[in-house]
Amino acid sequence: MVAVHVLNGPNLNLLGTREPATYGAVTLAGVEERLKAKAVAAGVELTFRQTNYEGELVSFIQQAGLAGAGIVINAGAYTHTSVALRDAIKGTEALAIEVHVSNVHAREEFRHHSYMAPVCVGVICGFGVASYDLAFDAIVPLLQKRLAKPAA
C-alpha cells in the first residue's frame, strides 16, 4: 500500500493565528483533515506529525524514509539551516516534496535557500495550504511508479 508521512516543523502548530496575512486562517489541524479525506479517496495510508524540535524531524523522516512512505514535508525555518534533515532524506533514500505555505521566493533573503530541495524530488511554496494538496497529488504516482518497478 502506498503510505505518505506529512511532517511539518517548528512553529507549523500556530498555522492559522501565525501572520495570517502570510500564511492564512486555515489551521494544521485543518489541512491534515483536508489531506485524510484525500487519502482515503486516493486509498493512502498517510501519517499527520508536526514537531517543533529537529532531532524529532529528522526522527520522523528516518521513520519514513525506511518504510518507503513518501514524504511530504514543511520543515519550516529548518529548512534554511538543517543540513541534518537535507541527510535523513538522502540517507534513506526517501522520494519527499519539500512545502511551503508563503513564497518563500518573494521573502527575506535567507528563505530563498534549502538544504533539504537538492535531495527532494519537486519543490512547491506559495499556494497557501493548498501547497500541501498540490505536493499530496504529486508523490502519490511517484511511490505508485516505484513500487510497480521490479526489484533489482
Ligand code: CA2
The other form holds:
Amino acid sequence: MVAVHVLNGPNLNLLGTREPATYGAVTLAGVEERLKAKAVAAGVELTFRQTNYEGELVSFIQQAGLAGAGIVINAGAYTHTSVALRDAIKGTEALAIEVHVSNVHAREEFRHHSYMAPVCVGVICGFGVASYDLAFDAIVPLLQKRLAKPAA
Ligand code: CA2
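The form predicted together with the named molecule is what I want next, because the block you gave corresponds to the form predicted alone; please supply it.
Shown next: the complete complex, the earlier chain at its head.
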C-alpha cells in the first residue's frame, strides 16, 4: 500500500491562528482533516506530523524514508537553514515534495533559498493550504510507479 507522511516544521502549529494575510485561516488540524479525506478516497495510508524541533524532523524523515513512504514536507523556516534535513532526505533516498503555504519567492530574500529543494522531486508553494493537496496529488502516482517497479 502506498504511504505518505506529511511532515510540518516549526510554527506551523500556529497556522490559521495568526498572520492570516500570509498564511490564511485554515488551521493545521484543518489541513490534516482535508488530507485524511483525500487519502481515504485514494486508498493511501497517511501519517500527519508537526514538530518545532529540527532533530525530531530529521527522525520523522528517516522513519518515512526508510519505510519507503513518500514525504510531503513543509519544513517552515528550517527549509532555509537546515543541511540536516537535506541529508536525511538524500541519505534515506526518500521521495519527497517540498511545500509552502506562502509564495516564498515573493517574500524576503532569505526565504528564496531552500537546502532541501535539490533533493526533492519538486517544490510547490504559494497556493495557500492547497499546496498540500497539490503535493499529495503529485506524489501518489510517483509512489505507485515506484511500488510497481521490481527492485533492481
Ligand atoms: O509558507 C510557508 O509554508 C512557510 O514554510 C512558512 C514558514 C516560513 O518560515 C517559511 O519561509 C514559509 C513559517 C511557519 C508558519 O509560521 C506561522 C506563524 C504565524 C502564523 C501562522 C504560521
